[in-house]
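First, one chain by itself in C-alpha cells, the form predicted on its own.
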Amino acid sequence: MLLSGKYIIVTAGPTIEPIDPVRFLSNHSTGKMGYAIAGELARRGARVALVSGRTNLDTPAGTERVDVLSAEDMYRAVMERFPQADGAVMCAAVADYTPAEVSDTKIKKQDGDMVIRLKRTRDIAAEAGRVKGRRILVGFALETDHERENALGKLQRKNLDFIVLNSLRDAGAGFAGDTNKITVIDAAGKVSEYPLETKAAAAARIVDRMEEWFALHE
C-alpha cells in the first residue's frame, strides 16, 4: 500500500478560545470529517497523529489521537510533529481570532454592552507550508460566498499541494451532518467535482488523491 508506514497529522474539530474560567468562543465543527480521513490512512496503513479539538467521537481504530482545545495548542502539538511527519491534512476549524485578555475570574454582568478585543492566532496551515519541503499538505475551505475564489487564494497563500472546498450553500454539507460535497482543487489548477456523499466516501476521495500524490513525487 503506498501509504503503509508514511506519518500523517490530521487535525479535525473545533478549537476553543477562553474568555475566562466560565466561557469561550468556538465553532460547529463536530470533527466527523477530519475523524473519517484520520481513519481512512490507518485502515490504509498510514501512522496517523490525530490532533483533535474537543469532540464527542470515537478514536478511530490504528490512530493516535492528541487532545487539544485552543488554536495555539493545535498550533503547538501540529509543530511538535510536523518535523517527522511524510504529510498533514489540516481539516479542524480553528478559530482565527482569540480574546486577546483571558479574565482568571469570571467576568460579572453588568449594565451596558460589553466588547472583547481579539487578536489574530498562529495560522498552523500557513507555518506548515512555509517549512513542509517534500510533504504533502491538504487544507480545507468551508465557504459561504465567492467559494472557489476563496479557495484558490489559500490554496496559494499556504503553500498546500491541494485543497478540499466544502459550500454552507449546499444542503448536506458543512457542519454536524454526516454527508458531505466536496470539490478538490490541486496546486496545478485542476478542479474536481463530487457528489454529495457520506463523509466517509468523502475521506476515501481525499485519501484517493493523497495515495495519487505519493506515486508521483516518490
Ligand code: C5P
The other form holds:
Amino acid sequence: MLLSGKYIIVTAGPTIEPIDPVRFLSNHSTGKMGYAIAGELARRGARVALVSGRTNLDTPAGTERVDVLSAEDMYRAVMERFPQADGAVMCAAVADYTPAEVSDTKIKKQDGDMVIRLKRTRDIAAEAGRVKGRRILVGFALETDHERENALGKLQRKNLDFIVLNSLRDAGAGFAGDTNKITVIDAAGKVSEYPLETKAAAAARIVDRMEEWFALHE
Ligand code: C5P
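Can you switch from the form predicted on its own and show the form predicted in complex with ligand C5P instead?
Once more the chain from above appears, this time first in line as the rest of the complex follows.
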C-alpha cells in the first residue's frame, strides 16, 4: 500500500464564527466530501487527522477526528500537525470573514438595523502552501463562474499540487448531496474531468491521484 506510513491531514465541514454566545455565521457545508476522502485515505493505509467543523457525520474508521469550530481553531489544529504530516487535503468550507468583535453577552435587539463588522480570516491552505516543502497539498474550489480560470488561480496562489473543482452549475454537484462531479487540475495545468458519481467514488479518484503523486515524488 503506497499510503501506508503516510500522515495526511484532511479538513472538512463548515466553520462557525461566533457573533455572541448564542449566534454565529456559518455555511451549508455538510463535510461529506472531506469525510469520504479521510475514510478512503485510511482504508488505503494512511494515518489521517480529520480536522472537522461541526457536522452530523460518523467519524470514518481508522481516522483521528479533531473537532474545531472557528476558522482560527481550524488554522491552529492544522498548523500544529502540518510539520509532522506528509500532506493535507483542504476540503473544509472555511469562512473568509469572522466578526471583528465577539460580544461576551447576548446582543439585545434595538430599534432599527444593526451592522456587524467582519474581518478577514487566515487562509489555511495558503499558509500551509507557504511552508509546504515536499508535502502534497490538495485544495478545493467551488465556483459559480469562470470556473477553471479561478481554480487555476487558486492552485497557483495557494501553492497546491491539485485543485478539485466542483461546479455549482452541475446538477448533483456541490454541498448537500451524496454525489459530486469533479474536475481535477494539477500543478502542470493538466485538467481531468470526471463523471457525476458518488462522493465515495470521487474520493477514490482524488486518493488515486495522491497515490500517483507519492509514487512520482518518493
Ligand atoms: O479561496 P477559496 O476559499 O475559494 O479556496 C478554497 C480552498 O482553500 C479550499 O481548499 C479551502 O478548504 C481552502 N481555504 C482554507 N482557508 C481559508 C479559505 C479557504 O484552507 N480561510
